[in-house]
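Single chain ahead, by itself, as structure tokens, in the form predicted on its own.
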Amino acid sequence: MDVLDLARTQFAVTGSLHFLFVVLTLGLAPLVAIMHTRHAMTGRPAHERMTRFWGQIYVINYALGIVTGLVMEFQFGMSWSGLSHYAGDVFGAPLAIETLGAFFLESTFLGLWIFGWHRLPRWLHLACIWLVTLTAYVSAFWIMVANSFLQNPAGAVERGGHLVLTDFGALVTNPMLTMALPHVLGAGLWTGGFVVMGASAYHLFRRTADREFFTGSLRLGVVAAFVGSLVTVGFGYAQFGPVSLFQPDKFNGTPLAGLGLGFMILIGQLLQALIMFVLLPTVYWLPRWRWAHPILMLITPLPFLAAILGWLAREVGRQPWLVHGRLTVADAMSPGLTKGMITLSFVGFVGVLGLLAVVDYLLIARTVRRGPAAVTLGADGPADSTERAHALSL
């Protein structure tokens, strides 16, 4: 493996690990917001417990995901300075807007939501989590604007040896963006629904004291996964239109891209068939079917796998271009890099991201295993007497 292939592999591995955090964040945010809305409208302690439990899982994943995103930023400067020199004026703009606008706002509203329990007015507190969800989606929009520019450099012309933005409207209405963004958001909802389903099935299988709690969570997870599957599959197939126009050989010229696409479609179709013809029709009986709970736990990772395969198919199929038709991957790589330098940074970056992924899984698994009685998010509130009663009954 030469220096170029090693650098590409490094970015692919770190990007895939980062996307594991992103897809779960995009999926859990609207579900937590829906749970909080039910609590705000009814005032029932059960809905507050549900919001706090799944909200704590969301916060864990969000906090660790931030650090993985920083590693991605380092790689642009260290390994791909040619991209910054040639297309930085265009490619960097949506990334800067995402960081300075959407991400900072998202973090601010999330902080208000975390520390606003039983302090902020009820409807203002609810607005915070919906603003977290909205800004998460806006953040995804700007990231996909940047990525779609690499797929089809719309709105830019070359002047003086680098690209210059001439049409901002064309940049944000890129045909490679309009179908891809809903596809990604749907995949997030699909993944979040499966995580809620799998964790709920774990408690129902163990027959813990929180049966009603996890029965409601399981049903919500099934509905969310169903909606997410419709959006993901529908907009996934819709992407073939612009792909055939701008990159007609995307999935034929590179075996890995075609393989990733084939397996992603296979997993997606199997899961969608399972949801539509098994889980959704039996959603009210499913919590009682103990034999089905281990199956739900086993298939929880599959939406994550499908998301990674889809991302690889989208990116690998663009090769050998980094900016399609304008800048090759070889020309974008930083000059002077050696195999030893890339190997060292590869080990460091993958080690950090791999460790964060393991810590994220362990913390979420521990939170799930301990159940809603041990949740610390929003503690010392009206629902705490219920939490203590559940803890004493365990």
Second form
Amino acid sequence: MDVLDLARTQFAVTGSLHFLFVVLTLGLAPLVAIMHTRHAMTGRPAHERMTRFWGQIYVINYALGIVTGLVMEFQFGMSWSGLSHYAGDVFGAPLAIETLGAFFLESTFLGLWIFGWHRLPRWLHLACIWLVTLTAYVSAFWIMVANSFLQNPAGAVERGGHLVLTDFGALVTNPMLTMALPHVLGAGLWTGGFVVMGASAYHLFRRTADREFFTGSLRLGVVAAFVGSLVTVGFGYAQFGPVSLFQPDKFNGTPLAGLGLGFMILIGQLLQALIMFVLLPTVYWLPRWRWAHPILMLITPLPFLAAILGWLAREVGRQPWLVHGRLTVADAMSPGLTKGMITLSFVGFVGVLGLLAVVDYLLIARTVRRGPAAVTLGADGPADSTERAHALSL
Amino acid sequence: MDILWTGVFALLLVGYFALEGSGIGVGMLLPALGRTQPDRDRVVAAMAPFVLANEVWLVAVAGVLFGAFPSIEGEVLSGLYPLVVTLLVSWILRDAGLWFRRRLDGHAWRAGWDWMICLGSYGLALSWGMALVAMAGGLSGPPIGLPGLGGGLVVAAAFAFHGWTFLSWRLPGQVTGASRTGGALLASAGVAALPVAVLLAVLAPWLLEHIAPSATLNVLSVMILPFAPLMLGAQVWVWRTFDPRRAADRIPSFF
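What would you give as the form predicted in complex with the partner chain, now that the form predicted on its own is on the page?
Below is the entire complex, every chain and molecule, led by the chain shown above.
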């Protein structure tokens, strides 16, 4: 592989890893916020346990979302400085707005939510998780604004060899954005719903102690997945209009883009049919049908796979352009980038993040397996007995 | 507008050093101050509620660098390439240590991630020091060298002092054996931020020269400035909520 291939592969792998964690974050955040709302309104311990259990899975997943996102943000300047030179005056704006107006707040409020148990007033603590959810969605909006600009550079004209922003309204109402954003948010909800459903099916199948807990969770997961699947599939097909207008050869140019699109649609259609015609109508009885639970567990990873295939189709289908019709990927590569440099960062980023991603999924699986009784998020006081003795002696 | 956004950039970078400098310093001191596992747990629990609110300042720095100084962004990040790699890998390992250390019960698991927090914190401090020296030299020399290492040690010492003061403020008379007031913490934050503040003062004309055109800056202003009170308010709320005078005995630590 030459330098360009390595830099592209590094961006593709870190981007895909980032999205695997982001898609679950986007889906679980509103579900946890809804659970926390029920807890705040009723004060029932069952709702608190649900908030803390699914909340812990949400935050373990979030850890990798942060670290993969850091690498994404810095990689633009490291490997693709041609992009900031040519289009930075336009493309940089949504990214800057995302970091300041969305992620800055999301991270601050998430810290308050995680460490604010038993400390913040009930309604303020609840407000934190809703602000985290809201800012996560705002974040997704600005990132999609930036990505859609690469797909169709709306709102900018070329002057003196680089792009300048002329119409901010056109940038944020880009036709490549308006149908794609709900598609992504729907996919998040679908993925979150499936994780809740699959993890609940595991406990019901194993006949663990928390039957009532996971009966309610499984139903919530199926309903969330149903809503998510409707939004995802609807806005998925709606994208064919703008795509055929702005990138008519998107899915014909390279086999990978076409394959990604085809298999995504296949997975999406089959799962949506299963949810709409089988899982949702039987949602009342489903928690009791033990034979069905292994099937629910087996299909849990499929929305993740479909999400990655969808991104492959969108991004590979844009090649060889970085900014469609204006700047090629090859021209955007940082001028001084050598094979030694990119190999170093490839090993550092892809190797470390890949390993951590595996560890993170194992930790999520373990949190699921140990069940709500072992949750440490929001546990009242230090977790183990030696610490408790220590705390009491202070 | 040019001066405003240069000021925002400087504020965010100085803020990052002043705030996250304490977290990095605590991480560096973790093995020295936490000889036993319960001690290390208390040290981590003391810094944990601030980590997310502090480290996000650097994410904001990178965002403003891209949005308001796009022509510098590529030059700096590709010019400092090996240092940016070590900085990011260190940051990733430090954060992984914090998030993962309590997720399994084994003693070796938690102790191993504690070492990772320490290693990552040293990596962050040294990378920053070397990056500041390379920036001061106008990115002309090799990013890693003897003067850079000196800069790295200075930043590491400043962060360690800031981290030590933070622990003496948050857990008075406990792991460090000393007590420090909020005023002392403010002063050590100034020490931690001093190197980068000096560099920014020197580089200010260069930054102003390379700022994005006014059309871009106007958009940033309209979209960001209305949220500035909320952003600062949330930060203040974090420091008020986890102030040691407010029920330090109940810390449901997740990290």
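Positions refer to the first chain, counted from 1. Since the structure is predicted, the reported quantities are computational estimates derived from the model, not experimental observations. Rigid core (definition): largest C-alpha set, two forms, superposition within 1.5 Å.
Comparing the forms between the two forms, the C-alpha position of I34 differs by less than 2 angstroms, with the core used for superposition. For L337, a C-alpha deviation of 2 angstroms or more is recorded between the two forms after rigid-core alignment.
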